[in-house]
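One chain follows as structure tokens, the form predicted on its own.
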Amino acid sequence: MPDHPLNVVLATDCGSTTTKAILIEKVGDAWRQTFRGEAPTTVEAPFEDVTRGVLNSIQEIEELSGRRILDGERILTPADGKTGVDLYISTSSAGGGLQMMVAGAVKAMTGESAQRCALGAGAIVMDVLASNDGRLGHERIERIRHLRPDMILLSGGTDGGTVSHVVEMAEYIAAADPRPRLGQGYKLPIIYAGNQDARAKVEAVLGEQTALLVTENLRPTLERENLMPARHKIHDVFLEHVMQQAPGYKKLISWAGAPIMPTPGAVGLIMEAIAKRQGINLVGVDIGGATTDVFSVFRGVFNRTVSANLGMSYSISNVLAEAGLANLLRWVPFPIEEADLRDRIKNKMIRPTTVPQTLDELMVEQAICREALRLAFDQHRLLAVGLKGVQQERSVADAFEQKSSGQSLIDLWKLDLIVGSGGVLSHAPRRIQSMLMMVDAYQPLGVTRLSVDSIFMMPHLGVLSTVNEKAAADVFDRDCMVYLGTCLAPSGSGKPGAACLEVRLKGETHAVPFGELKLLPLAPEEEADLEAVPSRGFDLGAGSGKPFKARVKGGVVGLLIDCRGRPLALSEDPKVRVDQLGRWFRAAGMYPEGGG
């Protein structure tokens, strides 16, 4: 962190393809994005060196801005006039991003735990190991061997509880004498967060042959978890390790004025911190070409989860093989042969850079991504989970059950804001697309609104977050987001055409029956009070039938009156369907007529 004062920041993020960097500059009170450069990532041959990547676009920021920011391969500090600037920060998923394994005494425990511990951290979770994972003691072995991970998190047994399992785990691992990912000769991190009863026991089986950590227990008891102090040590050994054997790290490490932080841990802090100043539940999802993170922050528990095989390219088979060709199909407004769907989505993973030429392709494209988005989120759900209270009995059958975790902790109904990213979502020709794909994807029950990051700078945010919150806020909220509009959802389901939902808005009355969607004007910083009576069998949050009132915001889209039921019901008809979908892209104005 400079002594000297805060006005211009310079942030670059080194994705696996491409090395974005933004400039951040105080214009008065408060913070603005004001220039943005690209250029691919040099992790790779020929360069082997990220810098030169990370040199190309500040170069580009250069010439868009006139300020003169590089002298040879030195960023220029502090700033002074049109001369350098006051900070520069990095965050990377280049060259694969943390790769990570973690092991626990038991898989829907100790496992669990060590698994929403390393995605929070911003890792790629390879395998779970656990000692009820029905695996033999020579596969586990060879699953070690063959992985090559970047650390492994090892952990177990509430304190003072099993030290076995947990010894039994760390002498699989010294068996296995697995190799690190990246550099040679040195030794493969393991971090040990497990009962510290068992901790002398650990030292003596990993500690000449591993670079062995021990941090505090992540399940101190069965009731509470305590993922922070692993988290940080996760980042340090990243820092310290990990990065320092890619090539070119340690000169970009010499370069930034704060931690270089893994893409995705740096989209995870601002989701944090935002859901945190606004005192909000979100949820946000960053979709890739390869992968799917989706991050969520409700009652201020942070969770992440990364789908690691549901991307819009490189992985969009497995979104085929995952969701099934009827489940894809549905969401596809006009008649299309399996066989074609099938091609189409062929050709995408083997030319993954092409983009949608026709109209058809993109409503291919965006009917896959709902898919992937809800796949994400089902999975997400899963580890999203708050622990059983310190009430509750627990019997032994209770605390071996895979269900021991407790209940999720996303509640649509509790939900107040859903944030998109990646190219399908940000990139979407008309901002109404991206819109409904959301809401498709994920069902928002009652009023939520949506939004989505505008040019991909929230790994940016996430790290300056670190450094001073409120320039990552008001750049997040001037610059990053782009405001949708505001879902109006009840539950409930009928009769196609029946009487749904009455809703009063400024002043105008709209009915809106069953099946059907409307879209509103709202403008984007336009705020508005909203009536609305419910049929009975249907609800806004308030009762079957009970009238709702909100306080609804605008976007550029608008408020969307969502009165398709939940869950979303498509006619098993195909051709009933395609009328269906027709009927309310148009009434959305998802595509340009005569599309949909």
Contents of the next structure:
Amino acid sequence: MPDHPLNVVLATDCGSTTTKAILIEKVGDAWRQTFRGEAPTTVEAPFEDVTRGVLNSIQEIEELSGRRILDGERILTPADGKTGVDLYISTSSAGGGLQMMVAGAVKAMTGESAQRCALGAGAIVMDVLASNDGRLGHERIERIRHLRPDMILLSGGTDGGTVSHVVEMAEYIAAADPRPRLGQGYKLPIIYAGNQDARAKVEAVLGEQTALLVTENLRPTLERENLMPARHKIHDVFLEHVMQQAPGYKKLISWAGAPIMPTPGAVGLIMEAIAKRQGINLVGVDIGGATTDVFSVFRGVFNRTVSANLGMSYSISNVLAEAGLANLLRWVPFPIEEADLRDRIKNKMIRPTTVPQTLDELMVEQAICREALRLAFDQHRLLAVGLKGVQQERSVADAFEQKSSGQSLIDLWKLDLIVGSGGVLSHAPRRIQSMLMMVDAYQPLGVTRLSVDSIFMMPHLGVLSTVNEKAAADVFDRDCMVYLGTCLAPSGSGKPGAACLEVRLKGETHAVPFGELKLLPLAPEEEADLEAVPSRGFDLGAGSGKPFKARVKGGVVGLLIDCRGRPLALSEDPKVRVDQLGRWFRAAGMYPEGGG
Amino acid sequence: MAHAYTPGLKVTSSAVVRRRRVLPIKGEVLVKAGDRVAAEQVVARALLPGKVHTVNVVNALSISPSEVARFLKVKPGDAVAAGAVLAENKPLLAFLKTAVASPVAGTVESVSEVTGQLLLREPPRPLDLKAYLDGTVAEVLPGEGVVVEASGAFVQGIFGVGPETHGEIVLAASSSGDELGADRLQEAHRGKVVVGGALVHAGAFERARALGIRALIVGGMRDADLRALLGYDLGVAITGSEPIGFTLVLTEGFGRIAMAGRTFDLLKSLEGRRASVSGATQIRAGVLRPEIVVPGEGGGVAAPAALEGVQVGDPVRVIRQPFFGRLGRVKALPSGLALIPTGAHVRVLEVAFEDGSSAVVPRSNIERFESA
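The structure above corresponds to the form predicted on its own; please provide the structure of the form predicted in complex with its partner chain.
Below is the whole assembly, all chains and molecules, this chain first.
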């Protein structure tokens, strides 16, 4: 933390392909993001020094802003007029990000808590080991040896619970004698966050062979998770062990005025902050070239998952493999040969930096994006659940509603805001395209607001929030978030063309039949009272056929009334489906005339 | 503004190729700096620790973990044969006796009094690391491996599958546009690196396997055929160890694409020479492309990957629809953003194609030819 006043902040995010720098300045009483630069990341050969890319991206800001920031390879601090900055901060996901294995005693209990902890810290979880994971001892040992994680989080047992299962996991790790992914000749960090009664025995097994760190139990009782101490420990180890081994990071750490965070960890911080500040439930997504991160905050509970192989370039082919061809084709609004689509997807995989030049190519990419978003969200729902194994007190009334523990926390009726980020969403040629991609993938219910991150600065703001919360909040509101508008969608299904919804907004009434989309203008900063009457069989949250009122907020797109049904039904007949998509896309103004 | 960063694939008759050959764990280097090595020569060796087996003694003998020491017949560090008794109980009646036998030959690694598990480790397995290139040992990395250097022709492909291999180059196409069907593969191609032209047909794969062909080098293939060849849909481009019976290198991409004339002509000029081929492709985190290296008398310089921007006059290839695969030269580099048919504003360049026509293309959709 700097000891001088804070007026100019320089922030970078070292991504796997590009390093993005932004300048944040205090203008009057408010903070604004003023300039932006980017350059290829230089972690890999031939440079093998992350600071090269950082300096290049800063140089771009210098050229654009006229501010002198660098003196050779040194960042000038503090700021003095048009020279220097007061603080430099950074996030990093370069070189594959933070890769972890986690272990617990029971897979659905401590195993899952450990997984949530590592994901929340911004890691990619390579595997979850547990005594009931169905594998034989030697298979587990082979797996640990083969994966070479950056660190292992070992949990297991509530305090006072099982000791032997935890020690068993420690013994497997010791037998595997795992080598860290980076840096030969240093010991693999292992964080122990399990049953405190097993600490001494775990230390006896792993103490000499590994860099063992002990912290509080992340699941002290079945009813309670305590993820923060272990999450902080992960960040410490990331900074002190893992990053020290990555090329150029020692220098980068010495420049930074706050600890360098894993990129998704920083994005998670800002998502939690938005939900807390506005008192809302939200889902956030960051769809990249290789991975898709999903964040959610429901009832104050934060969750993050990463789908390590769902993305729009490096992993685009895996979206096809996981979703299946039929699921991709259903979003393409023109007839296309299967073989041709397959070849196009593979060509994007092997040349990941290309962009669509024709409208057809754009539509194909946006079809793939919908499936990547959907699949990543499905994976998120599986982990964003209540604690499993919790004993529940049941009353007589509960006997009729058999709820088990571990129910998903994601409730689309209670979802207030969807935040999209990543090139395919942030840089779509028209904002309505981002909005409809997210609506099609998530199929929100009732009233849901949607937004995108304008130029991918959430990681930077996440770290900034640890230093100066107001600065982060100012920039987030004024420069980062682009509110697209609101989606109004009833549940239910009917015959195409049948009456579905009557909406009254700003003195006008709009009847929207089933199977249709309608877009109404509602500008950013504009709010309006909405009254809607769904037909029988349709529900906006007040009950089937019951009138519904809400105050809705506008955006650069407006109010999207989605009467296409839930679940959204696309015709099985390719010709009808192409007509259907064409009609929707025209109604929403998705593409320039002549397309779709 | 940032430079347009469009590294191209190298296709050159004269380059210095250096390859780091590193063991996965510490081992012994068998050659010294300056030694001449052949592609198939072992240059370093490591002993991979043997597989670990767990034997749950307490369950087998129905005892508690704290009692395990009393029943053991072996101690940590002991070598045991397969079937040897590791532990046994001592009942009053002999027929109630239970013995725990070793499932493998190996060494007793540890016995836990917490879990009652006995860990056995199999003997280590030697792992041989080959030179891969016919060349010279440029550097020894003590305990880790070597850097092998070779001068000669060097061709990078865009995508490949299959392991490192080597063999004599032979052509099975008369032009870069010829498709490679099974009928073009002959007995004379056995054990060789076979160069085709454009699309390779699925039928050629079975024939290549039957003939023991080492590698196929072609312009393109259909993704549906790749799926059939591998037996699964390839999700992420990390390849190099597929057990498909040969190594396959695509020089251009997926679909029916003729091999670039320059690449075909270079490979044709190398017919009869020994090549080292690797199918290993990794497009994320440290790009690795498949390659064909033909050591010979060439001797360029080992140039680092160029990072400078594209210049007017540079030879380029378009790598995305609607001009996918077409070759030309950069005609103009407008500095501002331009509107393209998708409605996006992006940085573009103008390409003059070989047939005299020209087109505006996003800068990220071209690849510069790199040659030395």
